[in-house]
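Just one chain follows, in the form predicted on its own, and it is written as structure tokens.
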Amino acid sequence: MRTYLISAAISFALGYYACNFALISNIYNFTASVPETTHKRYLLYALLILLLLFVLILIPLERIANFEARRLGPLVSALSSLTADPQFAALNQACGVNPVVLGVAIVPFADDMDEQAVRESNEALLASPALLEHKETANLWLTIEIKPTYIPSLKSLHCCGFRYSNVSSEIIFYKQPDARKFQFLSLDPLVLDISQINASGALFDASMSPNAAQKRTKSSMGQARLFISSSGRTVTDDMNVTLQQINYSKETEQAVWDKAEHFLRRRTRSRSMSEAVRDSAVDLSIKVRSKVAVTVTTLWPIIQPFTVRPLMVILFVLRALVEICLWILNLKFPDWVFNGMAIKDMTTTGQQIDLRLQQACFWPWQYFMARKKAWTNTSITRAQYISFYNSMWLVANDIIIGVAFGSFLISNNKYMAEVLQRYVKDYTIDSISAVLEWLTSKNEYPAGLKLNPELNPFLGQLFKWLIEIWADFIISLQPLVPTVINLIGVSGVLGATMSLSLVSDLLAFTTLHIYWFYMVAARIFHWQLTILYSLFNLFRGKKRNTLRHRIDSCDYDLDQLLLGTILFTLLTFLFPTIVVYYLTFTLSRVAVICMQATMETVLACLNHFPLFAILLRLKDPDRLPGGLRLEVCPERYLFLTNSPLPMGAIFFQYSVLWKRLSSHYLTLNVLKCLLSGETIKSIPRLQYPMLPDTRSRFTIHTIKPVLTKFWAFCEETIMDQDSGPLYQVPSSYSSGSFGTRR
């Protein structure tokens, strides 16, 4: 504003003088009086041209060079203040070194200046005393020249005042990662399995506060920079340190720009009216937002006790209810009741509720770890961020699908009830009754086997009687089937996984008699097989040594051998009948297990599908680094970029589920159980591959410490107001600019 006033006053004075003293007419008469044939006229023209050249070109070039040179001192001061600023202490610690001025970049071209003028401006800039002083004193000073293709090249290198010539260099370009978008470069592929990170000790307890987690992250980052070489010396991991500095380069540039914005503004062309209006609107919006922020900051301590404290109390009460529910679900029966099984393990619905409650306890910690970065730009934070939002997306999609599925069930509850009753009657009652009729028929030999005429009718009539009792019980429950269908449909509000869990439990309930028949037949088969094995050893004159776990020779009496031989012969002839009934109910039980395993697999896929990671892989692969890659560009320079994370690493949940399924069902242990009559156990914790194992035990004594830690967590996260916005200022090229480095 002051410059405009002085220019306006000078223009007014010149105009006033020209009007009163006829300055223009006097200058014209003076030039006309010069003889046209003499050399004085040409000499006057030459002097006028030199004067214009000096005023319009040389003086501006000198001022531009001095302006660019004067920017070096304030830039160094800004970097020093940035280093001493406590707000950026964590940033400097993460990068491992404070930012310093590295050199100067020379651009030998400009849109509004000719080549000669730009060259003279650059020479004046390089000859300025400030730059010469830094060349003599700096440990490293680079002079970079930007080619017309915007490719930089090393022009000179000075180290403590000495210039090195013929230095070979390689320029590597990279795209600045944006920490706000969780972009970063990494040598190692990103590990999305947070349970694997937890097993290695790198993941933190969910009850730990974000600040404590960040402190542990920073300490682990500092230790990762050092390693022991083969000679026993401690060596710095330069590659990881360099990548760390590249990952924080955008934050550093934005912070430097914010600190030195008042003197780093370059001269630009005069703004148009639209640009002036736009800038005024932007300035006005910034002022309004700053006023609102100041007002909120002033009033927040007053309204905070009336808003935050009640919210914390509500969250604390909800967490207490969740902990009580988890404790009830994880209560175990005595060993003589259901083999000491926990309540949640009895039903698929209980496991699904337990999963959702544990996720609800884990989500706040994940959210605040992803929100309050504080320069902890680590792969652990990224994995937590992706895991959190992937869970959110899956829950949202689960609810959408569940509402649609529930609406269909509620609208067609009578038809679905009829279909369910028909299938239950045909496949769980009539089919088994038909097989039993076939086995007990007197005129046929099932599968060519002649079964025992006394044992076969006894077992057949026993199982038929049990089936008739079960059929009467199922018929008595038919009026409740539409209500059950409506209940499954209403549960779709909690997600399709909840409805599918209820369907799985309904399948287990309707096939409960098959499970009982299988257990009875398997127990009889196992007992008879064990007795036959013992009698066979007796028949051979041997016995099993339980202490040494081996078969030893033994001398039996004649009565013992005779009685053992008789029992062995009887059980051998009865064994085919037992085998037929055991195979019948075992095949039925295996069919039910296959259906339940299919539902369990679908349920696990709905709970752990990597939807968010796939969308990130398609939209922004820089968030999912799979390692580094150097690309050779046409201008013969290298470009550093991330390799995309392979799909196998994204779908790691399915590999975990397949390993659990295959290790449980497709093994020799299952075949051994089938051949020996032992029961096939269900898969434990199939729905928990993405939860940490820090809450493996739920007891009444652990509720109070967990709630105490949760209250401290709320006070530290909700009441903490130290997190500030990141810097966002775009960078641009100029005719001469200084570079900073970490």
The other form holds:
Amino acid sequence: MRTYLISAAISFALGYYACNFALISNIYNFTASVPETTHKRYLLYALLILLLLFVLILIPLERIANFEARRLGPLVSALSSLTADPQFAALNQACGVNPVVLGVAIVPFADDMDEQAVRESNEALLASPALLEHKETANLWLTIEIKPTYIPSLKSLHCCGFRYSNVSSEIIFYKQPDARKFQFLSLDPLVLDISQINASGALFDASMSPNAAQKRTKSSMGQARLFISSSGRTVTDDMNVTLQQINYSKETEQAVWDKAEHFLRRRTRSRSMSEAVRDSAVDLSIKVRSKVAVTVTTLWPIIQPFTVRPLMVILFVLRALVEICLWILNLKFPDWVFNGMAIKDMTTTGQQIDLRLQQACFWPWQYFMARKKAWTNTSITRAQYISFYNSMWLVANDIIIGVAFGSFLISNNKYMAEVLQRYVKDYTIDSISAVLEWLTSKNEYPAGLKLNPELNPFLGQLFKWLIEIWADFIISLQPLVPTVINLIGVSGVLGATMSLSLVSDLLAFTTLHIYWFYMVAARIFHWQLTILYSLFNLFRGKKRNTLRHRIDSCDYDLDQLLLGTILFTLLTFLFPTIVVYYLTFTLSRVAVICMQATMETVLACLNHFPLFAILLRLKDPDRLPGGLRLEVCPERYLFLTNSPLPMGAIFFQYSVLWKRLSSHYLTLNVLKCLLSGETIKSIPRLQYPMLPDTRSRFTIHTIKPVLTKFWAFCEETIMDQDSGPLYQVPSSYSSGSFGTRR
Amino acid sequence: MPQTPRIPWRKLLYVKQDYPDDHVDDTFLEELQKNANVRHYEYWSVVLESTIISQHISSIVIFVAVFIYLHFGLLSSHALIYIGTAGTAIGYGFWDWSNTMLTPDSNYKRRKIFKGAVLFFLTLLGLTPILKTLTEKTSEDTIWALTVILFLANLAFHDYGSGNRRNIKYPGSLSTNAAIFASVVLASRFKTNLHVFGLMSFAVEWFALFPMLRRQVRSISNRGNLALTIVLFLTATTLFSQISPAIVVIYILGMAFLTFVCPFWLIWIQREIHGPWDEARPKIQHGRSVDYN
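The form predicted in complex with the partner chain is what I want next, because the block you gave corresponds to the form predicted on its own; please supply it.
Starting with the chain above, the whole complex follows.
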């Protein structure tokens, strides 16, 4: 009764809220603005998977125990056929050993039988000749009893026929990681930073690792999913191998199950009607699947020349265009123009385009890298997978935000243009001329500064004149402003980052005069500072020894001394005036640099937000292993769980970014540059920590080898039918009895 | 028993000698040198040497007096330039003559000296307008304080000891530079170009060239040196007596102290020589209880 009341009250409150605050439309807007429907789907999946896992852990324990106990023969043959199966060779190699039967588990209770029958069947099982023979001959034979609480305990242990009783044992439970859902356990936390992985090496080593085969240890794999370790046996290598075995236990179990059923079906003489129907249905579905597979495999050679070749040619042409764009972007000016900078380094937009193109070049490779089955080096493939999908999602989100931002800009372009013009005029022209006016005002000491009465008006007039010219130029550009804003809005189609980098470039353009003034003032200041330094040395009667990098005393000629001292005095008294002008323009320049750095940081955050990793962390923490944790359960059993990756490791890119930013801007070096009048450079290549730094140089000579490599890559991945990842879809159909396998 | 004369002891450890191990011969400390490098000063020679310092102080005082005369218009800039030029010409003539007399084989280049001088004075003439406005906004107190500090530096680092008559060597260059700096600062207080140029050229002659001439005079004759000292002293006294009698009194007293008392003081403190060979004396810090156990 009370619950009804409460729920009624809640629903009323919700309804009231929804009516009053337009909750529904808000929610609708929110869901519409959520980039992909996959988010919601993945959330649902996460719930379902959790449910499924719960069911999966509890049920098979009993089933498999029963199964093994009663049908030892089929199990053994299934295992031996598994060992012989070439498809499992890599798996077995990675796991260190072939699967064997380790022992028998006794279940002294059952739901559908009375106690007496259960006891009898158990006794019969223990007395069966096959089992006794195993007990006599096997290296290790365990007898395990499952208690009514479903907790196993070791009853006896036979080693080469000898019985060891009262063996102290520790039974560790674990939640079986599903390799198909990319769950796995690992001692080391998953490193998401793929730039640390040697990318080219990983591509070829991922399929097979010869090291794992050498690390054959005596610890074997328990089919009952128990791992029994006697004390003092745990070595680090053992631990890794064991984890590897745990990671693939699900796949092995599935395979064993299928194989054993196969053997069983061959032997059973009589089947009940329902079983027969079910089996035939299964057979039918397998037949249908193999039909599809057969049609695909037979049609493929006919379709292939018409589809694959043109596809490859299109891909190749696209790639060539991208390469040419990259080459143009990385083209350096000659040294006497813009200090020999590359085009992309001059503008943020250029850098952003460069980043996107490089990502586009990297994606196909990364895609196949992530799809490739790695038996041994799981973490690298996982990191590649996460990185790949993360960048895809980010690009998609970027485009959606960009379209929203762009449409806002386009619809308000008149107003935005007005605001922009006002701000540009107020902050970049009027304020600076006001400062100059104040500095050059007659018969006054601005801020108590004693400026030189000749030099100060000269510099003031010079800069005022320059700013007037610049203002004329800017005003002549005013009609273009709405077009520029439209352009920025349209570029939102390519992503918000593109708009943002265009805005950053616009800022750089509108404050170009500040940059020039800063350069002029800094040049004069630096020049004067250097002269003052050397003249001060002369004043002290010293000289800088460039050979030994030290100050030596030196005897100057008389006229050198006199002239040097007079110039020193002159420059010393002119210095404050220069400093004032330098500081004025430096501070405005620093303000501009701060704004640009902020935009750059926002850009970097947009480019590197670990969206996919965060969702994975929320949805399925088992996919992001951050180490192991052993929990003590009631009845003194240990439970091995995965401790998920901490948030700090997921946001590793931000810490990297912060490190790079702070090491570039917040250092003594920048202060030194400020004080000595050397130009402060903006940070290069802030946006690239997600790419393996394989190609740092783009020249006309590198295009050809890169393109040939790409062609070879296409041929390898698309044309190769047996091991090619694209073609693995039909191959999994044809092996229907094996379950799905990627 | 006739005793054979003993072989004299030698200061050789590696030779077996017919003497006990702890034998100390009379010749043991024969080669000991006592106070080998100590010079014993004589009062009048020290007085004569101290004239170098008094000359330099006098020259600074004269320069300051010239500035004050120029500043108050008691001395015209034309006159200063004429006097300076004439003095430089006479001084150079004497310097050149004495140089050829003393070291006839020296091959210094007159042409280079003339070229350098003309170039320097032309540059100075060109810089004069800039120097004129250099410290216009700076207050006078700053200028006076700066000048005093710079002249003290000039006094402290002046090259008193060496007989260098050709050029200026470190650290004497620092002294010259300080004086020139002070002159520039003082000259920048003037309102006309001619004043600035006059004082600057005088400063260059007075602080860069005149010390070399003084050293030259000293190396030629002691009597000339003494005469120069007295002339400078009298000039300084006369010039400053017009400005401030108090300073004249202080100046005379200071010179007397420097010339007559300081040499006596020097000799007095050198009656006993201290050095690392002295026995150590404990330094007891006051205001702190020392625990000797």
